[in-house]
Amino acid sequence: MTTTFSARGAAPETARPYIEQFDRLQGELPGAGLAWLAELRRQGRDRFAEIGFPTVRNETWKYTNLRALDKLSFEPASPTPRAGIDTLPTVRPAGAQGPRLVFIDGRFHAELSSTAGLPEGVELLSLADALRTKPDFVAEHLGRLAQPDDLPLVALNTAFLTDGPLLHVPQGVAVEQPVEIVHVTLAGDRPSAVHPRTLIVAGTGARVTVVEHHVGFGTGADLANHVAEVFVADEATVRHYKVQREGTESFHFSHAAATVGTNGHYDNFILTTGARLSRNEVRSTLAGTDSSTHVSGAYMVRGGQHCDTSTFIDHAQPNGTSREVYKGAIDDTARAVFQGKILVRPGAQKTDGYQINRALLLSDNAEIDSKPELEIYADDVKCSHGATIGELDEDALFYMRARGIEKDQARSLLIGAFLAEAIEEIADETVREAFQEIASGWMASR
């Protein structure tokens, strides 16, 4: 097959192994036969051939290099069998059942999941079979927030995607237990790359708290690039908590888009303490007037880690209200970013904003880039921003040691009470737990 490129010039050097890749698969992938989805496709195809990755000559990636990207040949996954995984990830007591979709390389495992405990109604389905069965919903709403334009890694995800969950909540039906998705990874020899795309869609009134698992075995490399589209309606609301926990060679990269409507609320929350480079990206629009959300997250980093979280929240109605918190612990030669963004658009009165981003290095090598930043076209506002960065409190540690703690546990203890500040602003107590005993086994094994 002869490649082509955009009108607009040849592709970038590390855009055109994807691009001929795209250009040999694109008829095996699910829903090949749908001319809508081929035309989103080739969309995100083309806008990738023309910007390639992203570099830090743009502005919104000047503190995360993907250098490292240009050394490695990732080839699409292909599906892996079940390969001798016993044991997954939950938030659930131990031996409690409820709804899950297990993904393994980027491909849904039926046997492992389960839509046990869904209210009469809900819909949890893979997005490879919502293709077949009820393409006009998924025409509905793939691509709707999560556009490729300026977004790299999103054009390569719609150019790329394959599967991943699909969670409609109807009108008016709360799910009360939480909905788990596991993504897992099983980086081998070959470096590989998944793509998956999410879908949730919560109707007027309905409720319904989502966890994402990111989890990664073996110790190759491996690059997943996964993209969210929340949609929440009127009086609705959805919480979405994530933790990553991807393999110590892994290129972790999300993007999350919701929009909010009137009255409804959307939370989200990330852990991440797992992959090479990694970099998180929310955006959150209150699309109504009195909606709100609550974006916040803890990262725990070590090594030659790389950390990215960003934030994009867009009031663009009245009477809107945004709460930020992230903290962050670094250790070693690790590198954290945060960049955080409230636009306030004209006619947006009444809006309260507030963000904080807080630091911890934990060794003289360690660092962190923090960029908080407001834009303001509406002059009935109230919004805050800042961000702190600092060391452990040495008179603090003095006073435990003095009553005969010793060193290591006084500095996790003090590093366990400075994170916790973050992990409790999830909403949801079973996953506020199991979240804080993941960033205990965190500081159990520096």
The other form holds:
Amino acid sequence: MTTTFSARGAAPETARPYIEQFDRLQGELPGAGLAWLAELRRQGRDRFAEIGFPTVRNETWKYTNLRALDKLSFEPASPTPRAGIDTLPTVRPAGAQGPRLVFIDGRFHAELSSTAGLPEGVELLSLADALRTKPDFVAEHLGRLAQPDDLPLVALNTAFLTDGPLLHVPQGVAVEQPVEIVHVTLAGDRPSAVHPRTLIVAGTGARVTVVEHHVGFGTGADLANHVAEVFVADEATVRHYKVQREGTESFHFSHAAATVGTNGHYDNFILTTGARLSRNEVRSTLAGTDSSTHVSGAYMVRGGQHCDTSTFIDHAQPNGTSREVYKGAIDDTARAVFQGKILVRPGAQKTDGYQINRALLLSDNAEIDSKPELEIYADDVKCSHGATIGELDEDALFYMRARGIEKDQARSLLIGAFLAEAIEEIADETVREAFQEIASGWMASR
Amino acid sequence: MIEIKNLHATVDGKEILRGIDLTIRPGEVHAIMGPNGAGKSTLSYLLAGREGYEITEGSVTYYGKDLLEMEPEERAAEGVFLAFQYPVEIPGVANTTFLKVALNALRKHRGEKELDAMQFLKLVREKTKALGMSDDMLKRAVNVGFSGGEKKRNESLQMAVLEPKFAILDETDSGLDIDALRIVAEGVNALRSPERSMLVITHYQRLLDYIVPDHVHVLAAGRIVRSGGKELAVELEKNGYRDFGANEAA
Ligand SMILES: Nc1ncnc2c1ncn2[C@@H]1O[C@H](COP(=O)(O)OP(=O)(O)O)[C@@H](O)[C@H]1O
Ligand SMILES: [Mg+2]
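Any chance you could show the form predicted together with the partner chain after that form predicted on its own?
Following is the full complex, with the preceding chain placed first.
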């Protein structure tokens, strides 16, 4: 992004506690003995010390105010003993097993995890383990796509990164079952912070579907600051789905950066119902010719929730296709933000870009800020974007009620029909149905 | 029994219904005819519970209950059904889903067991066939992309499935060709029973050749200005509404 954060001389006040924590803890972080990692962490630390948390003065954070973070002092989450987790979220049918990694308060939980059913050659393990067993592979990928310069939260994650999933699907291998990644936040006494890092590496012609679940079992003010780096080689397909249902006091940030090779394909879909404040950044770079990316999502917020979606599609090569379909339902005094940037670089001819964000305001006090941004430097391209804001159709509501359907159910049906248009973008049927059900659950829980 | 007494209603301060009195007993079919703008649709919306009207005077008693106090869904549950003059399109909601949710809501209210997907499909297929509708119309979103005639048939289908106690048909004949009209009328006649009442609103006498009413009323400028037997419809067809001080539109 073109945004620049200016260093403000002395370390911003907001950064100080985190820097002190880092300086105290750095020796205990995973991979502490690796010189390259220590250097990477130091870069993250220094950058964060310089810029601190973003403020609304920054163009890309204009609509999302992080002031609420100032009042809370987050401690790095300490490894929690497994407690009270009977059922973990899944998109699989009841009782079905499949590959999954579970992280509790940011730490890998081996007992609840399984790599069973993965084809030969596929590696699925925790990043902390990978730093011990295959540091060179990690070094090749970590920090390559998500760089701290203009991204304060990525800088913070880079300093503190502790654990997270690493998935490597080698050349030519197709993984049929979705790989599930479960991030659980447990209730702690004090506000705690986690900084997980996800690495997904798909070799030439590889295919894989990843489903991330983010759930909170606590009611505390926790901070989850995720960064994912996704490498999609030539001819490869990665479908990357996420559902975020954290507690309504938590803060959830994520930055997913993908690079897509020639004829490659990257899908990203995020379903948001949770967190007091969330921001999902998705950055997909079409780095090879004839590649494509579908970046979509559905957000449903109520109460005082704030949900920010900021996407950046970077068309760097010719014949690329991008498609973005976002839909949101916003109730009470909740607020949503959608910022969608499409960049078509010089030479990226025959680019086809499409972007739409449609929001449904369910109360007079609900709010949406939509900001599309097209930056086009090639002349033979087709790019369109749109944003709409609507309310529930009163005539349709009356029609349904006149047939005996209760008001709440009629509303749910209408909201569901509205959101379905985004959820239908999910290519994987199992995931699509599971997400549809979660959306229905949101409406029913009103 | 439905008793409408001295009903006055305004929209945005404008008086549209200016004292309606009408009593409909179980088993009776009443027809309301009248020029455009007379207040026929307003009356039907009011009976179904649409918001946006201010009732300044009068009452509606439905089998002993104050109908005007009830929510639209409660009225439907108690057997009130309005076939809309302009059926509403609901993108993204399949016609079958809509019908099934509606039917099961009513069954639940009546203390009957909800139908499962198979039972429902069987029932709805039967009714669809009887109305000469295609299965395809069931899969499509409610009224979306339906022709005028298809929308009216869809209203008839809903009525056939929901089996109301008091059906209000607001110009169900408009937009139908003669064959469709006959089919829809047959559907309505099949529902006629000593327990059911109907209020058939129409602009033309044609429909009343098929659905023969017990009473005919003329509504003009927000009032019932004349009532009579089915022969009144014939007279109106001949002379129009001129005699009632209304301008002859459409
Ligand atoms: N929502 C409304 N706002 C303002 N005027 C209305 C509204 N609905 C109906 N009217 C007016 O009320 C009168 C009666 O309308 P309506 O009941 O639709 O007549 P009919 O069905 O007999 O043709 C008309 O003059 C119409 O313009
Ligand atoms: Mg009318």
